[in-house]
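Just the one chain here, laid out as structure tokens, in the form predicted alone.
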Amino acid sequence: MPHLTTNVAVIGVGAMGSAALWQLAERGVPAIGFERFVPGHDQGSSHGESRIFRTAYLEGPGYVPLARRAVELWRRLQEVSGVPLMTENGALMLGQRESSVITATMRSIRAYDLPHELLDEDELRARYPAHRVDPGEVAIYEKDAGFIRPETAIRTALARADELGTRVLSNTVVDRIELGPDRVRVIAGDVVCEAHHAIVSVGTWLGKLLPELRLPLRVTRQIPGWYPIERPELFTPDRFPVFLRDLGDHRRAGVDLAADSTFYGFPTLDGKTIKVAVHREGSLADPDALNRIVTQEDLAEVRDYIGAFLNGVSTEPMRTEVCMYTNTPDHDFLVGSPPGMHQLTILGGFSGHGFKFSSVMGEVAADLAVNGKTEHPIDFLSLDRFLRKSAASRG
């Protein structure tokens, strides 16, 4: 049985686990990866082609600062790297003045004095015709925004990671993880690694690899879609930023959507077609029984906004993929070690708003195992706010 020692064991080496063996290997920490699959792989959330980045963020004030140090962190990789993983193309924020997406973006905005501008429906109209705008609508554009490219980014967080010393074990399976007072044994098959400290970042497999935490999570089926355009020239990325467009009144009837379900996009990468999705929780999943066949009804509610939101595209698609959300009920993150068990840190609950945020998390990780804190802003993802109510409803 090979028995392995390091300093850090990283499991799941996805798009948190891979920043933090970069920014463990950054500081010259020996980290070993473990990963189920090949990183950069298409079978969990962290694949698609495109991801938005963005710091007026609608989510909530509390994740500005980490927005920004994640940027930052997203373009040194880039310059050291020489790899293309950025394109800074704008970002659209679409509804009526009163909707959730207008007005929680300007909360963020004013709260941190943000660069923007408020577009009326005729400006919007203007600059951006392949928009259908409704009347009263408006849009906050944010210039210092766009979207990563998540299978490269992760390959090439891994790349400086390796250049720097660390290790992956690809298609390994962790099967689970012993406590010790100051260790921790990580078991996968017939490996078996020794190490200070371990981060958690298994995404979807979360509850399944740590099931006596009880967390809240729930694991959902989403669809994004890549749909043929008719005016290529209005798509490209200097014509058309990444966007999020409240739903307002278009609303799909029989369809459950919380209120702060959208419509996003990207523009065309292949002068082709554009990527176009909903953000919402979609049907309950199991990662390791996905069903990744799609049907017409699983297309019905993009095709309705397609037609209603966007000029020029066709409502039927090129290609299409299936993956996951993981969400906590209040759709913030799990950050930080479970009560008694300082030797982890769980990074969870990113799905639907997370990628752009790996590259901070990555430091944010390396900070915890390292020191045991981090300067960061992330009292409000501790896991407290979760386990304290599960312990509860145990006794």
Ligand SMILES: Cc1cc2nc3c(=O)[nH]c(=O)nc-3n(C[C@H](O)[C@H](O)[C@H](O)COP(=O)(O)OP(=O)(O)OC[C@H]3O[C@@H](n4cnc5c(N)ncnc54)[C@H](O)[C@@H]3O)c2cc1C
Given for the second form:
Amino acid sequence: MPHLTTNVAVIGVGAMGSAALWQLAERGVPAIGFERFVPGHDQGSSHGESRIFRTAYLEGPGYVPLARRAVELWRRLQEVSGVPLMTENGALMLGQRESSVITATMRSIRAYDLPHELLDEDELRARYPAHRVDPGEVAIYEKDAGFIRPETAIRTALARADELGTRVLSNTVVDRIELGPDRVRVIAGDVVCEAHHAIVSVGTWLGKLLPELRLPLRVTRQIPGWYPIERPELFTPDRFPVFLRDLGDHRRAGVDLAADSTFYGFPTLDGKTIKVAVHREGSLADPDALNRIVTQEDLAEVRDYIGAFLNGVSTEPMRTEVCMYTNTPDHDFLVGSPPGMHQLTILGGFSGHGFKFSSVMGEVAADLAVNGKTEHPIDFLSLDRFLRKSAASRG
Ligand SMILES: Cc1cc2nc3c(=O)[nH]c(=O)nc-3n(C[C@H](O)[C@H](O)[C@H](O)COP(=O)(O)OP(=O)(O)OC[C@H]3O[C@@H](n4cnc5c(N)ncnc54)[C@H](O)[C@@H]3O)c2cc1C
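Please give the other form, namely the form predicted in complex with the named molecule, since only the form predicted alone has been shown so far.
So here's everything in the complex, that chain up top.
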């Protein structure tokens, strides 16, 4: 039975795990990564070519300092590697003035005095003719935003970690973690690894690997699609920022779009299609038995959205992908140690908006693994907010 020892074991080498390994390696901390598949794969939450990043954060001002640091770290990785990871082509948040996308984004902008432009309906139509704009709709344009390439970012962070001497065991599933007073044993088939600390970043598998924590996680199925465009020149990154659009309780004749759905999309990367999807809770999924067959019903909402709100975009996708969210009840992340388990750091529950933060989450996890604390403002992401409740409900 191979027996390994290291300082930090990183379990799950996707978005968060690869960034944690990179950040540990930058500090010269010996670490080993364990990955169920081969990093950069398409079986979890981090595939599909593009992820939005933005700082004027509608999910809450608490995320703004983390988003700022995340962008700095992404730029640094880009610089040291020479690999283009980000396209900083701006983001448009569209909705009625009182819609939650607009009001919540404005809260973060005011709290941190973030640069932005508020566009009225006429300006919006003139600048972005691909969006079909409703009376009274406005948009916030954030220039320091755009998209990042997830698979490339994961591979690049790992290449940097590898350069600095860190190793990853691919195709290696961790079966269980045993906690000693000041050590952790990670068991993966016939491999046993002793470490001082383990970072658990297994994405949708978190509830399965640590069922005893009874974390209130919902793994859900999500389906982005690539839809053909008629006039590619209207959808290039410089003409078509990434967007998020809140329809509120919008209803149109023949269109029935759920009130809690936010639609989002990216500029064209192939000159033929744009990627469009809906951000919402989604239907329950099992990461070990994910239904990858996409039906017309799965696509109905996005098709209706495109038909009603985008000009020159076909409602029939050229291709689709199935991906998963790991949602928490409040859609805030779960970051830190479970009570009484200081040898473990959990990075989980990223609720469909975590990728942009993975660089800074790697830094947070390295701080926690090495120093037991971090300067980053992560109290609002603490596991305690759910674990106290689930302990109380168990009596
Ligand atoms: C369709 C879609 C669109 C999204 N859009 C955005 C966006 O625009 N912007 C944004 O910021 N975020 C977005 N997100 C969210 C973001 O992609 C996720 O929050 C992020 O990728 C989660 O990273 P992770 O490291 O937790 O999971 P993953 O990257 O899936 O990594 C978990 C890893 O753990 C491995 N693993 C699991 N179990 C084990 C085990 N027992 N042993 C060893 N390895 C194991 C898995 O194989 C996997 O590689 C989107 C997500 C989806 C699905």
